[in-house]
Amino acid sequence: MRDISRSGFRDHPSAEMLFVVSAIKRGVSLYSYQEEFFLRTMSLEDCIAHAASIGALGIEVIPEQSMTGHPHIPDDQIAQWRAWMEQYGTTTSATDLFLDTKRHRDRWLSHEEQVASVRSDIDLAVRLGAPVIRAIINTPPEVMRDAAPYARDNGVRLLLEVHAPFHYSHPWILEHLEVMHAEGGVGLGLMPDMGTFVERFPRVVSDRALREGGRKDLVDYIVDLYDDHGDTHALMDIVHYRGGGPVEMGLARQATHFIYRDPAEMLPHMDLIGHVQAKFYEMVDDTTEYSIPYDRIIPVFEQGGFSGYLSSEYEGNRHIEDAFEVDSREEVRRQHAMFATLLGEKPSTDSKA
């Protein structure tokens, strides 16, 4: 919840300044800078420095993406990471794990191997100083259950990413919730991905389909149906019946993976929520994300007493890279300008105070 404290702008001529300060913190997943990092126009340090420069002090890292030698990352890289955290005044807010169940071509990982893989990710999180780990949505509940004691003993919490098209009443999530409540929420929890609140079809996605030769009538049909909150279950069949090709079918499939749910569905689970993947596709300006209504989402977190990190996850990059120069820095900066306003970090005048 927000608490209001009076500021020290004693010399303001017309009104006392109030800061409405939220307990919610701001951070960035380094996934957001993937285009520039891949092209080597930004180094790992550059990514951290940019996040710090915009007041996003929680750094979520995907070791598999950002560090060499994964999963056996040498001590000198860990030492350098910790030095950067100190230098830039940042902290490791989370690490991300990918449960590579198809590591072997001829078989799926056994249950024991999956648990061992998660334990290895817990060890790495401890080395990097992260208090939570994002467990990818395909992590089975029984693997979470059997890894939980190791996480708890190491002071780390495994958070299942609630990623579209899954939601809080989906059977897969309900299975996980049963395990989490039985475990007590100490070693386990939830990491909501804001992709579950896509109210408008991301235009960076539909625009790319048009650039790739998609039929405008079918692209418009898909976007309009989604934006009208239509039933997308049979959308791929409908597009097929209307003669859609690979581009249109791909867009229809994408539409079945976008969802919009009422953000209030998170409220009963707030005690389990330890971190937020603040996904976004396109910042229109410094106040608005095109598809996701953050002005209605953040108040839900505040109502629920959330005090962790909103961790930027910019995903528009891969949808525009075919035709435009990606500027992840500017997109992330805009999102944090929006966050700063919504979280009350910018002062507002109140002549009645």
Second form
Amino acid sequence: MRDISRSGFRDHPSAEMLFVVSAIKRGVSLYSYQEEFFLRTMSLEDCIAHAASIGALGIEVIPEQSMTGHPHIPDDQIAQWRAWMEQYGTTTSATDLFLDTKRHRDRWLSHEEQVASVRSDIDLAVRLGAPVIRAIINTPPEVMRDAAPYARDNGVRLLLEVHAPFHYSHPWILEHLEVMHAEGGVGLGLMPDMGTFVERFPRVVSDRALREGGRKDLVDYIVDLYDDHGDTHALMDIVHYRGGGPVEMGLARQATHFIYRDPAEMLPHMDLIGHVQAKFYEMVDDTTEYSIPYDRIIPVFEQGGFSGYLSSEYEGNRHIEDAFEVDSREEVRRQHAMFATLLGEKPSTDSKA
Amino acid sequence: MRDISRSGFRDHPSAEMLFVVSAIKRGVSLYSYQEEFFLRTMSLEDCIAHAASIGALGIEVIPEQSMTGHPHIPDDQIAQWRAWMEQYGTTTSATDLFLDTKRHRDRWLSHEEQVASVRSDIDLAVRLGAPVIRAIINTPPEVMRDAAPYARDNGVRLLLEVHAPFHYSHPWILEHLEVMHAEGGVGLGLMPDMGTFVERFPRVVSDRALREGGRKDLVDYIVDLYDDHGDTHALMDIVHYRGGGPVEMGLARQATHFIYRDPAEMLPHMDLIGHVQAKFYEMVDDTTEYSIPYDRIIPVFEQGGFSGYLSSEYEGNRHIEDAFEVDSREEVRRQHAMFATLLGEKPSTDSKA
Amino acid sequence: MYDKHILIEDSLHSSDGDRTHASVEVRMPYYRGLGLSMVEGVDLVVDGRPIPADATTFTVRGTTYPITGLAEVLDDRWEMGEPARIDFDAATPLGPGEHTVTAVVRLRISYMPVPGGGRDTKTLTLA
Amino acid sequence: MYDKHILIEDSLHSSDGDRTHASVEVRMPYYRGLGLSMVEGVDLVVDGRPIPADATTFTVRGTTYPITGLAEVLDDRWEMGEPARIDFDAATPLGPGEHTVTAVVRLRISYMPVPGGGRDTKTLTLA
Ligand SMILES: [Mn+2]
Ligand SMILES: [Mn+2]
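Having seen the form predicted alone, can you show the form predicted together with another copy of the chain?
Next comes the full complex, this chain leading.
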């Protein structure tokens, strides 16, 4: 049940209805459980079961992470995966491909080899039952173009992950958009990573710099400048001018890789958007991500008529792992509590509403 | 005589007058002759004489370049300098200070030491008869603030060089502006470097990358993206995704350090502007710098009522030195031919007028 | 990422009687598996002494490769979280008890312009 | 900048009879002079053999400093375009005729976040 009073969904065609259930679906990328999966404290089945238990029924998988033998993953692993999907009532929402252009020490992968690599990952997506594939940001537009027919023939769609610091008017993305429009948007599309909407500097990142001995004044300076959405172009220079060392310079470098753009910039591209990576750094509670304003992002997807998956990507693990126990399950659970509220699945738990 | 038909000086209070002579003065920073001075093919006197010969009567000097023994430059060198100014009818337009915060290998210069360094350079400016001093971009705002009284007491003004990639709405400059406004703009001010108005990618830079074996397609990509004023934020990433090596990555890095801003952004700050570093990369002929649109920059200074020096800073030397003989005199001469035309000193030599 | 999990506790073993051959187990500090040709090296420092790369081998799932030959291996992988055994020759016999071991894993990650990998130092007890 | 002008032509001289001591002149690749405490080093490679820093001295205007001691020199400068003489001990006597010399000048420039300086390689004839 959506609480209209705080949703701000005025432009949505169904805004007048009180008990609308969103067309947007919830899912999890198993990237989110990487800490526990690496340490073997969660099995692959545990990851799937956890997602299912919180109603996140679309499972995004990085085959090179969750399975072995890529790209020739044995049939028994594929069969097991499909059996789990059946058993837990889940579905493969997406697979993530990498493009190892530096596979050979002494030469770059040729264009033909790059296209072949993508085709191989298309085969794998088909075996796993995924309708869309995350194409990593370093995939060149011409490789997307030449892999598109094979994707179409196999009934899947290659979606370029729009990852910070790229955005929808960046030259690299503009080149990709040109290729996608020429292709017709059948075999190609976009997979926005919500890391392009980092409105507040993630405190898990600045807190770590402080733990590593970073100067409080410079850490504050970097965070404040970022939060004011100031020009980070020469931030490393400034921190250097103020006598910053490796920790402070490293934090400044990270600040130049975060970006905040208006989520509405996605609207003109909504037809190309087939899946969303719901990046997050820290769930403060069941309603709020510290950095990324999902309460203003989700209305944009509603307005655009998006009906794919919001797929959790928990990224805080690596920023707290030095000092804290990572609890990926709790972080993912909280994000989905927030999603359920924002999508109108249940009443808001926000007492301030 | 100004050719009104092409000057576009409509907003200038004297635009109706046909034979107005601009209040803006011409000068040269001896930085421009660095190649010949380094190689001892021009003496210090030769540099001054050349500037005077082309009517550039304001001489900006980097004491650490043109003289020896900084900061305790011997009296005889100072006396000789003043004698040359007299002899050639020139004047010391500015001195340039550096702030060696890393003077000690194992520690940063303290705030007090930084202020003392600036005060010492103020003393030197007074000895050389300079009314303004270039404060290098890494000078912190609080050092400017605490050195300002000494500048005022000595009748000189410390001008922060606004150097690319900084600009007038950049956080670092905003902090400086706050200090300048609090100080009243008597002892402090700005020295814009025209390198913030690089509209076209300098071909001397891209040509060198080609000489060093850079891939033509990537060099063209970088130049075109820059010339379209596309977002250079992740340009190095793109060049990397396309298989660029050290030469192409180096060119991409340089592209992120060039910026083009609207020259009109200087207008609100005109009262603070005491001197202008007229950076240039390549004079195509007597009328045109390849990258920087002086024909649209000078009207902004006219409109703002600027009456200080346009001080040549030839920067092309280091980009052609590998393959060509540097002829600093000819480059400076051409820039001043252009200035004379744009300032209305003589009829336009532009046949397309 | 995963830096503190590279060296596996209790994994330091000597593999012969005179204790000049030993092994330690390491995990790759990365969130997916990688083809071995993209593993640029696993450098060990034992009690302050760097172990030369050519005195080191790399073993996954029973197959052993010289560390210096990994660049040529296009048909095998180091999987996510998978322990690899690094066998090495110590210049002098390793005594029983505690040893300070540093492992530096160097990776070639295609989407990163800078080298990938990580570093871990632990005090391990020779079993 | 100025990289190709670092090593001065015709400046390689041997300073003793057995040709194990020699000197070469270098200029600083920078557009202003600099206090010597900011000269991090002048590294020489002669005929492919690196000369150890502690076998090298630095001389300007008649005053000689050990290269390894420049960081402490707060009252002298290397001026713009000024030749400095680098004296060094060669491990083996330098024969008459041509030698390949590389000079790497390393500078600490306060406004730059990365190391400054430059590198030059020339074939110089021992006088
Ligand atoms: Mn992502
Ligand atoms: Mn300048």
